[in-house]
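Next up: just one chain, as structure tokens, the form predicted on its own.
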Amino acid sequence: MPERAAQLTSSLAGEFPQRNIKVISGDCNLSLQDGLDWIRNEGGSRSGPHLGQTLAFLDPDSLELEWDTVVRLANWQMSNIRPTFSRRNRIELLILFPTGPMRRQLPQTPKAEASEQKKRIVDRLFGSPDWRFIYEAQRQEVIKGEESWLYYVDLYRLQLSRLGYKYTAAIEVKNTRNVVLYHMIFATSNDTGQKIMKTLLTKAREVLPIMVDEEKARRGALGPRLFEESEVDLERIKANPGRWAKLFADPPVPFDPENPKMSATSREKMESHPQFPIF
């Protein structure tokens, strides 16, 4: 919102006086182009941030992120840069995929079904109604359990591949009750970007126990809580940080309503992948 954007602008200017930072208020689905135009205008025909490697972190609270926004980001550095400059660096994406909000808004039983209005919101999230085949299979209990949410993640990764991304991966994050909270989806066409992401995920194994200790100290000082878990659960996370998130990097496969078990990441593949915590 405008007031919060103004506060953030002032805060960032004070903390990073040498940095050129722009905060734009409003719905990012509508105002994204203003930000992209600003970045492009910061450079010239052969230099500037619009020609470098760029990462977009898309962090919706629920189902607000529209597929058209992802498309604009994916295509931004691929065309109409400058007629005298031929380099193309597709923006790398790190997207919080709202598994938990989808679970809450899409009833998964034969006797309950989401309204058409809610379905249209999910259509905009995926840029396609193809997710409805997965949802119907969930409602009819053809697929069920925590693993059933991987079908949606695979579909989203497929959509990113169709935009031209060479590599996609997803990190599944669970709470201490073994419930999937969300997936973090990474997309890149850059070989180095893929290596950097894997390195960061490996480092996270070392960082998570440190964060747990800091959280416990913060609670002792009556500071704000970062984790919702209890003290006992925090000790469990610290003792086995690799358990609380899984990485899926196999190429995604389209959902087949006639043979769903062959179209999602199998349990065997899930357990064969390295497991990384996310922070």
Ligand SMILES: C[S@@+](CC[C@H](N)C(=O)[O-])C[C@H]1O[C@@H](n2cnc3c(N)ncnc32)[C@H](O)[C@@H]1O
Contents of the next structure:
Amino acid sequence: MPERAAQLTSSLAGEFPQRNIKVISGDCNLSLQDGLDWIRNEGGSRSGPHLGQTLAFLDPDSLELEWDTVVRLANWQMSNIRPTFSRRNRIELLILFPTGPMRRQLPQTPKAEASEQKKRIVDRLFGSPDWRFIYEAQRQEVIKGEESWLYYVDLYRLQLSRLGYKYTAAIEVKNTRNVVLYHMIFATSNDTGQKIMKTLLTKAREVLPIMVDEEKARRGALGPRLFEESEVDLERIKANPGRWAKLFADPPVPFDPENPKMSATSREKMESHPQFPIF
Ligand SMILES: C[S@@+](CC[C@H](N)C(=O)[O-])C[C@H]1O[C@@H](n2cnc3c(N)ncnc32)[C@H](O)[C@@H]1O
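Given the form predicted on its own above, what does the protein look like in the form predicted in complex with the named molecule?
Full complex below, order starting with the chain above.
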């Protein structure tokens, strides 16, 4: 919304006066090019931000991020056909894949089925109707439970590989009732990017217990709360940080409706937590 974008522009300018920040209003699926053009025009023919490492953080509320938008980011100036300029590395992507909204919006029983209109929205999210095989297998209860949602994560990661991303990984984000909210998917073609991601995850596991302690001290001093969770839940997170910051980095495998093997993502999960049954 233009008025919200204007508010954000002025609050960011106040908070970070030294930085060059641009807020663009409108549906990002339509206005993405305006943003990319802005970055391009911040630099010259041989140097500038358009040539450097670039990260796109895509944080949708629900199913609104269209695959075409991801494709346009992935292909930005990566073609050799008469480019005005070309980039050496693809834009790196950090995408919150909406596992939770998909679960809420796709009924999973033989008797209930998502409308064709809803399915078209999911087609646009994946850029292909292949997800429908997974959905049908869920509805027919060939695959079920929390793990069955990981097939969608693998499919999304496969789609990213097909765009040319060499490495993809997913971090699971769940609430304290153990329900998966979303998967944070990282895509890069850069060896260093992959290393940084693994290091960050290790760090997340170290930082999580420290954050819990800080939160408890704040509560003791009646300071503002950072988290909604109860003290008991915070203790649970602190006791097992590896479980709350989990990385899936095995290469994703395609879903075969005739032979639904475990997804790479769920396989890794079982290896790291053999005490949890898969189905
Ligand atoms: C999960 S929030 C992002 C939060 C943000 N990353 C932060 O840390 O504050 C998703 C935002 O995307 C906006 N949004 C939803 N659909 C959009 C679209 N098609 N284009 C641009 N923004 C959209 C929503 O209004 C909401 O503000």
